[in-house]
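One chain comes next, on its own, written as structure tokens: the form predicted alone.
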Amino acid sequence: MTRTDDGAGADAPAPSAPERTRRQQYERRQLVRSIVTAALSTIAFAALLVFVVSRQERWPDVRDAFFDGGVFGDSFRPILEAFWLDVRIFLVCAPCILVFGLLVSLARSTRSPVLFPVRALATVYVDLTRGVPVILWINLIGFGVVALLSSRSFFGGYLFWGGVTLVWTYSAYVSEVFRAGIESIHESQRAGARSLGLSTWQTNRHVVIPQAVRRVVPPLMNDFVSLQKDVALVSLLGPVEALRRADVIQDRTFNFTPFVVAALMFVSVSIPLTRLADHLMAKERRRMSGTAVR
């Protein structure tokens, strides 16, 4: 061990420039090698599965039946159209989720005797919501509330309670995240903040909750990725939106291209958004390694 003046040992030396250079070179070549290696295997494969299925003796009835191509350009404006409406009641249903979905977790999280009938009843409703499936409340909530009403209450019809029924069901899930983010951060952040005189409120609000909701922030991408494909369980009361208009021209083109165009455009939107989960996913894990780029 090499020792400076003051007798302190000292740190093995620095690599030098030529060194890192050589060291960088090598990276990129490996990186390289792995790129081509991996898309050379991914063509090898697909050229093999598209081999194997083209060969099957059924393969022209379902190419006919599932991918024709005249049915599938006939049919492409329509469903993107209604697929439109998938796009807004996502983009209505998903703030609300958050909203709803935080305000039930720190229901869920509050550690007042005084409010345990509300700790009680958001436990209650998390357990109910989440052992029942997201189509069974489709219909009891879209029919069963849409009846009680009346067509001539302000309160909306079909589309508007199937909306309501995505953000009742979603927002149990969402809260259990939220939830375990709250419970994740140490007792000593709370501990810190009561200590320099920040109330209960505060010390959620200004120390808490800013760090949960960075926690969570991949989880509930994967939970919106699943809530862009079950949008389409709100045709079940009626609304027109892509995988009911693909249902319409199916049942009149005796054909099932629709399905597979309207199964494209959700592909088209869930795919980005799982990268992009992964992308998070992958920042969180770095920054909780402490080999984030800063």
The other form holds:
Amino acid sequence: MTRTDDGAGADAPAPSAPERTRRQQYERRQLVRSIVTAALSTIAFAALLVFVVSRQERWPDVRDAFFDGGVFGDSFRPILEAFWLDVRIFLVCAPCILVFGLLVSLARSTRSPVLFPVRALATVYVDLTRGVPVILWINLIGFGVVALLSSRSFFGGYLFWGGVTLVWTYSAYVSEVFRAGIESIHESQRAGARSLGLSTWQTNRHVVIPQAVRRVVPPLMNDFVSLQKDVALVSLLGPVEALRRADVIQDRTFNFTPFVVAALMFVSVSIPLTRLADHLMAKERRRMSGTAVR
Amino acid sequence: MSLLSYRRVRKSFGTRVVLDSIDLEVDRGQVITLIGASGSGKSTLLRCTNLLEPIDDGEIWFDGVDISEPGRKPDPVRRRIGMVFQSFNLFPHMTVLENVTLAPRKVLGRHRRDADDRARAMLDRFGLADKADDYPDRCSGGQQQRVAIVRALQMDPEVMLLDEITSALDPELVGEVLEVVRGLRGQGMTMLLATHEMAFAREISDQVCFLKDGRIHEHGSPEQIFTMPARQETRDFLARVIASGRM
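Same protein, different state: after the form predicted alone, show the form predicted in complex with the partner chain.
Following is the full complex, with the preceding chain placed first.
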């Protein structure tokens, strides 16, 4: 068949200027009305908030302690430079966590009796790691191991072991996300692959894992949003990242504005990450269930 | 000697017996149809043949080897036995071409170009040439099931197991899939199929087995089974099928 689509509509009546049906006009009025209502209500609410807060007797003290313009200007740059360390820790740890977490989830999903010790070890690791607060692990591994090594080389440093702790703890959470993904793949997919003669490993590698990973991207994003903030826990060990730098400045100025500056920096990364996660989740939901119900 | 032979095959899930002393011989080039109500054991028999389910007792011989022997590696057996499922079981994250070439490349070690060429040639013969680069979601049910058949055939199997392959299809799509099975019969493919399409079973089979409660109650030529069934159970089953308008 040849393509003659272009000429096909020639003798059909030309589509008239987009004329809205009564229903579409109604929908449009509703839309405009809800936008205007939302805007007015937001403005009124914000005005009320500003009015009430600024009328508080101690508001000037609060303003000076947390929102000091001078301190803000002086501390912004040093804290931003220190924040770059947070970003770098995140960028190095995140891929390590993905790889290690996937390996742990695979270890837990094995079925062969030979691998029972591996499976048991992985299970103990996940239970133990998730059952203990991250901050405790930071102290335990960060201070503990470094004290044991008593070396000042890179691999003996607090920064390195802080990163190791983050990978250690977050991999446990991430491995559970991966495992949920792997178990959500229907058994018929394995049957389809095995019936063709693919081995257990080939089935995992080519059929199960690629689908599982796609399915868990949104929940994984949630874990990485938390990781982005928990990077600051490394500061407990000494490395000067944003929180630590803010702490130092606060000690000197007796003003809490540096913490607000650091907070803004974390938020400036975590909010876009969260929105991205929301967007991915909404997309996945649409894919699975068609359209949303109003 | 038969290509496939079942000897006193028994299988139960918990306390429920799903296959009970099944004896059956399948010769090369034969087409044998399993009919019977849902839960009669048709699908389980096919799944056991492909070693997707272990049997409890008895033997299944394939090409002179007891494949049901405990501890036998299933993969070498499976690559010689093709299976097509009721719900297609295509891989949704791969294109049609990738679905069809995965096993030839990974299991048989064919080079990508070789595997692609063979696959495209067969997809073309089955009227699926323009679907090769689409994902399964973009194909109709009938197209998906034909892709699943191509996927199994690309392994050059010696026998094909077809497990109610038209049961999940809209009525108007059944024909195109059955047409493919007719073509396979024409090429002399050995087939064992479970189906609810009685007219098709009658047309295509060399032998028909009627299963009920995991036993082969009656076994014979399609003419005999459909026109003068010997057993009351078979007559009852066919009467129900006719009453429901499926024959």
